[in-house]
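In the block that follows, a single chain appears as structure tokens, in the form predicted on its own.
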Amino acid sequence: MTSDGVGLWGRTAPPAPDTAPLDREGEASVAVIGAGYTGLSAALHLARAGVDVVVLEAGAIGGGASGRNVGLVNAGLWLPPQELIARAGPRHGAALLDCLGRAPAEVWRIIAEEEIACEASPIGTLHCAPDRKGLTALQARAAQWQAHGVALELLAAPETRARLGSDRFLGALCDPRAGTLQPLAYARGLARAALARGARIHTDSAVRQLAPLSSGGWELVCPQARLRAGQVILASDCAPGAPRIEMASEQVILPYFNLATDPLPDALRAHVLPSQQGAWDTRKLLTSWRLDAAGRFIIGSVGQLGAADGAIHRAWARRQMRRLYPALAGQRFTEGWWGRIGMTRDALPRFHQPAPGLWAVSGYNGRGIAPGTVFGRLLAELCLGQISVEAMPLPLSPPRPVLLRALRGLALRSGAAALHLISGHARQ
């Protein structure tokens, strides 16, 4: 079983487009640091506008969170609508909710326009309530979206059971805007589309230094060459070793793992998630699960598949899979991988301009696919002068490092392992 890299997604995604390290001095109108969803969306939209844009990626396209996540394309954030508005404030709250509520539609539109092969399935997702507390939370969430003109479908237990193929839940909230995709295939597809429009992408090109030029603009220093650019988009989020580390320092790292079986036999596949919709539950230490296009069962939760805790999470996942679907008791996991989620203090993304011509949005708090796509476009529009800072659905703010960031991240990792160690032994 693989336990590092991008796991199953790396094996089933179309090949990445051919790229090479930056190996000669160069110039660009805009440089983008990071080839994840935000950076690639920005590059695509800049290239569509005819801008000379260069993407510098320290590793491989989609090699970070963009190629390691569950593949759920959801609207909004983890926060319920009214809490999102309250935290974002009266000026930006409603705009942010509207922007991210429409974000999945933008993902599906780009996939269609650029003909990206990424197993896109825009048929909705299911947020599932395993207990009365969870059901109450879903009822409140549905009412809040309804107040903003979005009709979500609150399912009773019988319909939930029919769609999930599991009797473990009291109800579920179906969001028809949402869906699933193959996350690494989507990232590689964005890269291929940006290249086709004229963008340049250099992988294995870590930016070691980012310095302002006396004549204006920025110099980006990579191991083998330098690039000069008029503007720079920082799209490396919480990646280790990224330039302008203050962006990452305001996020606590939450590890998240996924485990996948081989394709299920037809007899089992007919009864496991018959609706084909991706799902997750309302527990604080949540479980997510879905099928891919080949019928592999994929289950995930908070945790890292490390030497110390990997066995704990795998054992928990086997128990949880059997609880959800007793018929899967004989299935084994053949793929495993994990990634990093950057969590901010208030669970809201951040918008920064650390210096003139330097832009960043980061901290998606586990909702990277749709927000990354939309904020990549908005950052491109900022660079093009098509929108102003005031038009952004996030306030411009300085980075504020989290105290004891590493210790808090370790506590989250350790806590997830402890809860998974004890979870479920008494409830089979």
Ligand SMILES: Cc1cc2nc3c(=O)[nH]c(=O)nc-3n(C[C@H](O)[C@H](O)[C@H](O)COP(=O)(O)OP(=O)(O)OC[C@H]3O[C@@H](n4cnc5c(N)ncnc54)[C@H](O)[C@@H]3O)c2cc1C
Given for the second form:
Amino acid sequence: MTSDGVGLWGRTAPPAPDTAPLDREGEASVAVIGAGYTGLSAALHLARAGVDVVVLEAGAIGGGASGRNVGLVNAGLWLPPQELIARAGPRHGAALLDCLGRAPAEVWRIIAEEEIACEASPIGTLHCAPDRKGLTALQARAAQWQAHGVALELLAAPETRARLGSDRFLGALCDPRAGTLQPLAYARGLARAALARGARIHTDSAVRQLAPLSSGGWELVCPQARLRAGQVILASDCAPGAPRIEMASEQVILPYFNLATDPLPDALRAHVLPSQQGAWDTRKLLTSWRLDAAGRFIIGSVGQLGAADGAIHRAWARRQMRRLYPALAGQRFTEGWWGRIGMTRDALPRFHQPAPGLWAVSGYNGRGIAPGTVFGRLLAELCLGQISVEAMPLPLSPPRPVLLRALRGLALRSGAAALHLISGHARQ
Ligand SMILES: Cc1cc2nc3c(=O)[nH]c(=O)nc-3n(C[C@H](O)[C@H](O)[C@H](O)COP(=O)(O)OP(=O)(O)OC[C@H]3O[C@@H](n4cnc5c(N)ncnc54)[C@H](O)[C@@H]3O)c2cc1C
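Could you give the coordinates for the form predicted together with this ligand, as opposed to the form predicted on its own above?
Up next: the whole complex, starting with the chain shown before.
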């Protein structure tokens, strides 16, 4: 079992396309830093437009959050529509809601257009209420989307039970726009599509320095070579080693882990998530769960599978799996992995232009598959001059580092471990 890396997704994704480090001086119209969804979507859209684009990735394609996540392709952000608009302001809030509401459709369309094999399952997701408070929150969320012309399905307890195969919930909100995919396979598929259209991707090519050129444009310094580019898209999000640390430093790191069983026997598959829809609950310390295409049960929550807390989270996940599905009591976890979710102060993503020709969007707060895809395209359109800064659904803002960032991250990590240590024992 791996406690780091991309875990199960690395085992079941199609192989990564062949790439190599940047090892000679080069030039590009646009350089993209980071091969996650944001960078790869930007590269794909630039390459589709015939632009000479080079992606520089510190590690492997999808080696950051994009290859480690749960694979829930959701519409909007974690914030319910009203709160999103209240925080982002009426103009940007309405634009952001509209843009991210349509974002899953864009993911499904790209997957179809580029024939990406990534276990795409656009059959909706289930946001599940284990208690009255959760149910009220889901009712409010459904009403708020309805006010924006989007009909979600609010399921009563019997229908929720039928779809989940679990009787632990009072109701659920089904979002038909959403679905699941194999996250690393999607990232590798985007990379393959970008390469096929002429983009160049260099892996193991960490950008150590980013300097403006007196002649205009930028110089990107990698360990073995340099690249000159007219414009640069910073798509390194909160990953460690991001070249402009001020952008990563406005996000507090929330670790999130996943544990997966081997494929479930057919007799169990009929009763565990019979609807095949990915699910998560309304609790603050949430549980997510889903099946992959082979029928592995994947359960996740906040926490890091490190030496100190890994055993606590694994024990909690076994208890929680049994609570949701007593029939899974005998199942063992054979894969485990975790990643970093970047959380901004107000749970909204950020759009920056730190200098002319340098663009960045980051901070999806755990909702990055569809938003990363869409913002990658929008960053490409900005570089192409097809849209203006004013057309972006986010305001341009200066990076504002979070005070005591490391300490806050540590508090989230330890808080999750403490809660998982005590949670579930009484309810066995
Ligand atoms: C465990 C987990 C579960 C999640 N679950 C979901 C989910 O179910 N649904 C959902 O929508 N979202 C989910 N998310 C969030 C989502 O995965 C992210 O928001 C999204 O992947 C961010 O994409 P990105 O391209 O902006 O960044 P990343 O995927 O993190 O990519 C950034 C890349 O930049 C590279 N990099 C960093 N520094 C440098 C440098 N100096 N030079 C070159 N390259 C550099 C990194 O190596 C990395 O590959 C989850 C995240 C995690 C961690």
